[in-house]
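Only one chain is included here, represented as structure tokens and corresponding to the form predicted on its own.
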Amino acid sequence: MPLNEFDIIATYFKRPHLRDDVAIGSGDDCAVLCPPPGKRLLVTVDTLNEGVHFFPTTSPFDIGYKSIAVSLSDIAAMGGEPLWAAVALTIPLPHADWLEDFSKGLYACLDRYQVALVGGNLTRGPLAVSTQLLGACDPKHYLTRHGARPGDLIYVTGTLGEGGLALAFLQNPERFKNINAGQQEQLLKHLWQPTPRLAEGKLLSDIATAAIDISDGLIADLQHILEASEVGGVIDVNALPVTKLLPEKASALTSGDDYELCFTIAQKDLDSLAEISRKTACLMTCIGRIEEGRELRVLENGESLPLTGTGYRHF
């Protein structure tokens, strides 16, 4: 007998809640949630489509995991704490093995970051996953894109370029014969199971002046900060912390799927930043500074680098 909508929900997406702030979760017309006292809510939505955000050959476990991780990265960029998720899944046909692996990936990420699945939707159509994530932040300490000021330094967490390199490898593996099996595994895990910088974002909310997560590429996402803050900036390609496997540093300017944080900070707070880096064991690298004006300049070996692209565009 084929699975129907309610069988699928009961079998793969209904589990006891991890959190005591869920009064009513999935299984009713709406979830009933208990917002943390004195906090403000954060809400973000992401959609992953087959053929755009993942391949037909991508494992359902990885699709499930990444669908949550990308939204967690948005919460991290605001300095918030994730609480609850709702997932809308569109599938062509309900295959039990696929649903089992997808739900395992979904819950692997949810459980890792103590997020409760509180509802969603299931429908038939081309494969797509939409995730709504809700989080909380302190009303006086959260990050936005519009606080950067001239003189601030521009930083990034972690290393850049792994997501873009993994995608390039999948599209044309013959170009990357120098990448061994272990390195391939590392790159693909970074692409399909990214690590949202939640601890880093929460601590940075006390000192950073602006922040964004790097999903569409460093240049594209940094420009959102510059536009919102009405400032300009300069970055140094030679300063970019990139994976050693990347053929050239400049390619990290526009490659997406890194899910690191790009943020700005006043020089007076560098000692505090060093303590955050130590506490989270996260590399934090200065790649430039905020300037007057509205232009973004990119330097390599002291010379201006013409930008032929900015990063991923949906349209």
Contents of the next structure:
Number of protein chains: 2
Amino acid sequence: MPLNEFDIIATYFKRPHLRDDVAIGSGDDCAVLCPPPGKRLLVTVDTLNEGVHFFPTTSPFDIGYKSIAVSLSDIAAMGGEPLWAAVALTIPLPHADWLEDFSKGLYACLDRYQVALVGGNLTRGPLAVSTQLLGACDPKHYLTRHGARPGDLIYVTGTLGEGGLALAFLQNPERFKNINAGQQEQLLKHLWQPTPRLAEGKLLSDIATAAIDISDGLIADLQHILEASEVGGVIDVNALPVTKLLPEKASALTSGDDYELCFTIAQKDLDSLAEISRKTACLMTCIGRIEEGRELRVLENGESLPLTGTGYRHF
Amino acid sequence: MPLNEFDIIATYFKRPHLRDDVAIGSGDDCAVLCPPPGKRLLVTVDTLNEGVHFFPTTSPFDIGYKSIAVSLSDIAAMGGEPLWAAVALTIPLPHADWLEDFSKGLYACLDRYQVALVGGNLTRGPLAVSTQLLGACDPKHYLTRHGARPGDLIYVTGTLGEGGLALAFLQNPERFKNINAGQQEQLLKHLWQPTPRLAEGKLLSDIATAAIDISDGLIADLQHILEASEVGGVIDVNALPVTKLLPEKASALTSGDDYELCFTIAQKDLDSLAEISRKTACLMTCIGRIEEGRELRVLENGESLPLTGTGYRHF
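Having seen the form predicted on its own, can you show the form predicted in complex with a further copy of the same chain?
What follows is the entire complex, opening with the chain shown before.
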């Protein structure tokens, strides 16, 4: 297959899109875009490396899908709306089947959330995908990590633990004989094709005082909120909304790849929160409370758990 | 050295910057930026991989500097102004010395062009740097590859061949005994710390009909202009402004890593061009002419050269 980089881009990465805010997409030195007037611009970059974030056995479709989905989750955590993506793809050698399947996964996620692919680049090297996602948010109402105040309640969307359980299952399927084929499929879909909480984040941007997406694990990510907000907090393991497949609830504390939102909210806004939960059909569960101080306490059956491993660390 | 990703970012990649259009920089799920009202947004992504774009012997400072400079060159080729950068850095293992030197190079280039580092991410894997650069341009006056018309003249900025010669020298220093130490230093500086033609691109955006930056080699990059503009062209090797160190002028045709601009301009605008050349103290050399048809002809001493290798290809 005598594919060169320009043929590859023309064959697999040029598709029409529906956005009219793209003056020039891929094919020039830069993309030329029309930012929505009066909004702030959101920018996030994520990299997936083979052997670290996915495996030689991971389907190219899933690698493509997830590379967009994880960045969308960052946009969701700011309460923003995604607009455009650019993808830097590094591959050892071009294979038509691989590229076809990868681009299908990429576009499946892009199209689902009406994001236009506006550029990127293709280089030779060990397999890696670096995605930049651009979005917009209201200049006043967006979510950050630094607004949590003592007395606020700590919430999470959806259920926790699926991402970490899926990874554990892939590493050692023999340990999970209790998980049937349908459940396996659901877990792996959660791992490779996570659902960014975009609608939820956008609605929460009016009321949440702080937010983050759970990618490294609940404790690690909640710690970022506490540090940025200069507060402490307490969470109750018994309250965690955890997938029934997980043998122990506490393991959801450090389970990565959930891509749910963890956010804080003042008591006075609980009615609005209930309304958002209803509108989005998304479970929103109170798991704890923001406190004075700088410490994170984790309770299980009324006892403090010692905090050791706190989540995924790259090094 | 027990550095984790958060320590690394805090230690090496958080510095104050002078831009007041950054509402939130690194440290949240996304950067929050204020795009300049009434402008278009420019986006470009470039990746440098060890073993392909740089070598185990390349200094971390140079890797950092070049990772920003090549993307700035894309902004220059659109006639834009650079604003913000995000860097996805993949490293095998964190070493304090390496990170220190890399971040110095990165900031040396960022600071020189008043670009704010607003985010990025750090992952473990084979050494690679993927940079996204965001800039702005006038909504009407920006440079593209598709505006060249028959009769336009083809120009390049500066001199060609230094980048390719520096690479050839690194691969086989014995072959270049005629190049003295001072010249070596100058060549390597050109290769690793290229000067993006930002001021030139911005002024040219009023008059050039098409433009591209020369990263893959003059012929390969000029071909992009011809293809996008649906025209042909003729260039004269004898007219090429080539470094005196290059043994044969024609080798500048396929020499990559020059980061000069190749652009086209109508005859009527030659006076304005002379003024821009004077203002920027940048050599601007006519090397050919746009023609009807779709072919690129290359003349040397009045004879047509056969076109074989046309520049750097990643695969």
